[in-house]
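A single chain comes next, written as structure tokens; it is the form predicted alone.
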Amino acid sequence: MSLKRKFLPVWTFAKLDVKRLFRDKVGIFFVFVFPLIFLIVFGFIFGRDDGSVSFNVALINQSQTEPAKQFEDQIRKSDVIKVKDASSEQDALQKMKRGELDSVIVLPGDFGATKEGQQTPSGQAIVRYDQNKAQAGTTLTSVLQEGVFKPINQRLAPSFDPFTAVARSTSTEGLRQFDFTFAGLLGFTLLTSGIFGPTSVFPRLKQRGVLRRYSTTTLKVWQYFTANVLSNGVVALMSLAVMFIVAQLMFGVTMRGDYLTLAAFATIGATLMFGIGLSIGGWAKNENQAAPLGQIVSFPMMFLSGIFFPTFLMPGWLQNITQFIPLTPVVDGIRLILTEGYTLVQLGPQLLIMGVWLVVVYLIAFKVFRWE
């Protein structure tokens, strides 16, 4: 049999699956619908700056002096000032170019010391701070002036400001929250369309006999089955798109990364998921069972794999844990284009874990799928 002859049934069956997806109310709302609700949500949630004086910060203590080690002390025991850990400035503007944190505060080496023809110690904080975040960055640096330094300033020297703040841009456009919980949307569009779709449809299609009369014909599974998985791809990027179009116009979501690398990543991700769905949906006889197997796969990936919040915030055991579920790499991959322009070559460890779950849930779907 010739290579056209053994693919022309993935074409046609590929075209089917998409005209009846879009015959389906239900696959429809799950698949377009009901992923937009969460956009809309989080968008009017975290896609506008709130004020917040709590600020997430990393401080970068070059001092040795005594005034730079009770600075620190002061402000980590803050209720405003979250200090966080950064192994070093570019670590920290790294973390802050990722949205991690609000700003952060440098003391340079000369903090605290007192210089010739001064009686009282002196120095100045310098706060970075992004474009996006000025606001922040000039608040951050008002609360350091008040709260911190001016106690302190008029103890030393009532008569002038020894201790004093200043403001510096990055000259970087930040992320904001918004950007980052994105990523992790398109992840969760990539989760509801791969597996709620085929744990609904294989067991709906097995009880009207509609499988068991494909298994009278010459259709092979791996046919079957590359047929499911084109027409889902591109159903995947159809609904992407659409989250892309709303999320451009109503909240300016930031796009580092190249279109074309996301796709590519996005449709192996959507072939990951939908392989997790083809092995519930191919082994469950009826909705009944395959609807709270999906659930009981799904949920843990959804609350655990960073789609509704980073990872980092997690503690470290989890993290070693949550790196190795099956979305972890996809959301961690379509974060990492969307926000730091990373290419398919960069995504190499994200990959690799994709690569692997690929052969196993498709070695387990091709296992227990059964035609009725």
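In this text, rigid core is short for the largest set of C-alphas that superpose within 1.5 Å between two forms. Numbering follows the first chain given and starts at 1. These numbers were taken from a predicted model, which means no experiment stands behind them. Compared with the form predicted together with its partner chain:
- For residue 63, the Cα coordinates differ by 2 angstroms or more between these two forms after the core has been superposed.
- Core-superposed comparison between these two forms: the CA of residue 184 stays below a 2 Å shift.
- Once the rigid core is overlaid between these two forms, residue 151 counts among the residues whose Cα shifts by 2 Å or more.
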Given for the second form:
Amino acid sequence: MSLKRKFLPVWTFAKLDVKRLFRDKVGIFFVFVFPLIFLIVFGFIFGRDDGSVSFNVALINQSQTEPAKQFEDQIRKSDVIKVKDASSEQDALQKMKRGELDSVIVLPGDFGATKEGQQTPSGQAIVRYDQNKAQAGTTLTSVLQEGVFKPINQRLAPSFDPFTAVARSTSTEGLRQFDFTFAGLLGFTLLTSGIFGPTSVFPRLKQRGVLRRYSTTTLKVWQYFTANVLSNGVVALMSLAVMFIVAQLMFGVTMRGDYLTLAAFATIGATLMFGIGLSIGGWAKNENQAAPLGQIVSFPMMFLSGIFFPTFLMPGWLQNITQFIPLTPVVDGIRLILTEGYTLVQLGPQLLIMGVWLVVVYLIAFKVFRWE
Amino acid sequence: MVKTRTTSKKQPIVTVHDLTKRYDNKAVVDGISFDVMEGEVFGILGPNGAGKTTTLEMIESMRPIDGGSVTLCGIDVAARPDAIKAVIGVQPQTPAFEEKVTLKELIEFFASTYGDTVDVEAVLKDVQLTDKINSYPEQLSGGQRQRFSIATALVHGPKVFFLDEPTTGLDPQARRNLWDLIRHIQSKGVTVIMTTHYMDEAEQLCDRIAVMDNGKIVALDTPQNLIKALLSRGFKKPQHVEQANLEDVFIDLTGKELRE
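Requested next: the structure of the form predicted together with its partner chain (the form predicted alone having been shown above).
Once more the chain from above appears, this time first in line as the rest of the complex follows.
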């Protein structure tokens, strides 16, 4: 049989399957509306700059002097400024980039030292902030200037200000919490459509004898699989596109990468997730077998792959495991494309893990598939 | 109904030899042998659990053969199931299709599974469903769905066509309509192998009948010869034979015209 004839059922079924979805209200709800509900809920929680006046900062004190120590104590007592842990300036800047911190206050090594030819100690605190947190940076600087340094300065030397604060923007742009969450939501959509779809659809088709009827024809398993992978990929991309547009209009999304890269990467991710669903749904004889198995597989992924909780908040040993869970590289990759503008080449490590999983998952899917 | 064609001169298209299927050491099909001649309608009758469907499924290459052999169109079923699937059409007991897919799309899909493209209108015209081309199967009546299912099973022009209890659950009009369709399929040279629980159906349609019980064939002949053999054994119906039965009354009152 020619290649064209071998692929005829693949195209024919994929087309029919996509059209079928758009005629099915329940299908449309789960593919398009359901992820949007999550998007909007999370968008309202994380998407807006909140009006509260507290700042999460890291304090990098490089000075051993008494004034530096006093400054640090005072900052830690403040209600407005919440000091978070950071091991180094580098670490603090990384955390700020991820949106965990509003700014980083640096006390240079000579802060609080008495300079030559001067009577009183002096120093300048540096407030580092991200471009899209400029408001936080300048507000914090004036808080330090007016609230912390002014009383000290007046006591020490009324004629000039020995202690000052200066705001400095970091060169890279930072992330809002929503940017982090949005990438996770895209991954969540790939997970739900890829796993919950086939684990409910295939067992139902088997119970009605639809797949058995296909097996009386010369249709091959690979043809049926390929057709389903295609239609799932097309639908998943449409679903992500809708989410992207809604998120952009309602909350504004950081997109530094290439849309084509994102589409290509998301398609691979969708195919991986669908392979997991296909293994379960293709194996199960009925929904009673498929539904619990689908949940056992997808819930750990949901919580451990950094969809809703950043993986860096997990203990180290768990982080080592989670990076190899199928969904983790998918979510990480989407996040890196959105926020860092990564290319497919730069995503090599993620693609490698996904590639290994793709082979494993589809080998299992072919091995365990039953038509009835 | 008088059968005018003779099947004795025809070649066997299906040869079943010592066919066996066991479940838990119990033989549900117990070493049966028979031939099906090219172009005939061959009926397999028997009570539930007699092994009819299992026999059918083994010939269709849908179920592994535990013992014996089946040859169809000269092809060994056990050795080349894919080659078998290309030359047979299968009508399941209860036809089911993906929902929200039109008849047109389904016909195109089933044809594509054989690597073929078809004239959908012509296929649907054969089963009087041209006007339903853009409907979904779930919108069809029972009889229409049976006819549509038969159309999907014939898209690739199979040599042997299998029907498992095709008229179960249909009203008398739809049953007669389906009988006409099966005769039409036979007239195109397709060999038909079917199971049924209805004796009138077997008598009307089948050129030859195999009666199965407990996994064995207990009789195999034309319906007429089977009846003659019974009568020659001195069988008499206990009651007076009516010139008409209730079904004749029903058809007389409601007509043969198809309702859907």
